[in-house]
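Here's a solo chain for you in structure tokens, the form predicted on its own.
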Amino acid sequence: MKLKNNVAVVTGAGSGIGRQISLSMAAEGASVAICDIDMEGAGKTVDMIGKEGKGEAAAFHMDVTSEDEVNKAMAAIAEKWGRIDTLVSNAGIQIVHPIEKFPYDQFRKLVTIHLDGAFLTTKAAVKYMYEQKSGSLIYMGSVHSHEASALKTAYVAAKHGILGLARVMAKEGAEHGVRSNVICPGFVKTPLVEKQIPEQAADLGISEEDVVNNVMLGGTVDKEFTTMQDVADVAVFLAGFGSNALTGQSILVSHGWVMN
């Protein structure tokens, strides 16, 4: 098993990509801290892992925008399993508007969850990783860490910021044996993305079919959505990678939408 004895903290793990990453890490032997503000969803993820009979999991309430709550949850995780080996900073939301109609409080809300949440969870997790001289920081970026799209000032700004944070952590973490990388998916057909389709159709004055084929998948090589399993497979790979040879990188999982 690739992640035997690995303790992984996954934020936003009560649904979507975070859930799939948690299931995949547990299947490889990891003990997974399922962190979310949605405890019903987090509990369901724990139950799903239990039914698989591989690895183990426990749910922890974590509002990634609260430093106190992040610190308390991380301490409880470390107390339960004795260490923290992997952080998957995945919690996020999406809000789309043209900038002239973008409420500032909504801009701040999105950036705070994505970017401040990544900062706060990193700050809390490395305390344990540095002590044990090992660890893997995995951030959920996006093709929007590299590319811009209309209507997404907040999201693009936050995802570009995460890329910078991860690169700094690759340099700061190196002497402590801590790696830092960003997964940059293309469009994954989660409820978050499905919600965007009618919103963007309305804002852009085009059909939902045009949003999917031309806006979301127009830059891919095959007009295919990235799957949650695609993203989870990369997360498992990064969690189990054994050296600083792979650090400070953004790995694009986007059907060729963006090529580095």
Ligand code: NAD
Second form
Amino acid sequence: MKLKNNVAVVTGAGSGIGRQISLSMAAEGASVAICDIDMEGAGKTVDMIGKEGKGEAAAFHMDVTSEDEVNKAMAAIAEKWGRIDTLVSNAGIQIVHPIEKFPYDQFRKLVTIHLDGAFLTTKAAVKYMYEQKSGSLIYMGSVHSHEASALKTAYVAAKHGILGLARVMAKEGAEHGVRSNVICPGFVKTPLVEKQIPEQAADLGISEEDVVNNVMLGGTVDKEFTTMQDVADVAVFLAGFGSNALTGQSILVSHGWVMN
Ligand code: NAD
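Rather than the form predicted on its own that you just supplied, could I have the structure of the form predicted in complex with nicotinamide-adenine-dinucleotide?
What follows is the whole complex; the chain from before opens it.
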């Protein structure tokens, strides 16, 4: 068990990548706080972990854009399990439009969930990590933390911003035994991506097949989607890594779409 006695907070854990990370962390012995605004999805993740019979999980309502909710949920998690070892800042949405059609309120909404959410959950989690003198901050970046794609001003700006935040946390966290890294997946078939396929086809005036083969997978070495399990495996590795040797990094899990 790689994560025995590890208390992990996962945001956006009621669906997709966050759910798989929660399942994989629990399978390695972690106690996992399933945080989301979608309590039905969060409850389902808790049930799935219960059925596996390894680790522990409980659902917490946490809107990552509300400082008050983030602080209260983080305090309740620390109260329940006594510590916080891992933060997976994963909650996110996607909105795609060319800039001339991108409503400003939609830009703000996306950036607030990704970037303010990462800031607020980090600020709340390090309070406990600094006291313990240990912890692992894991941010869900994207290939779009390094690359740009048309139609994604908000997403690419937010995902680049997460790299900056994570690098600052590697410097600030070091003296407290807290490391900070970013996982940068390529396209993973989750509800977030399924929704984009018809939207991008309409915006770009191409078929859905072309969106998948050329826009989404065109840059990969093998035209394959990254899987939720691929991403979860990296999250478990980062949560369990034992020293500050691995900090301030972004790990690309993208079938070679971006190499650096
Ligand atoms: P998803 O839509 O399946 O899950 C996102 C979860 O975040 C949902 O459960 C949703 O309820 C939750 N959420 C949304 N707003 C929230 C808020 N304000 N507070 C708390 N929770 C909130 O999406 P996913 O594909 O699993 O994406 C998860 C993360 O992975 C995102 O940060 C996304 O940008 C990133 N990512 C996804 C892909 C991909 O191809 N799917 C690739 C790279 C990065």
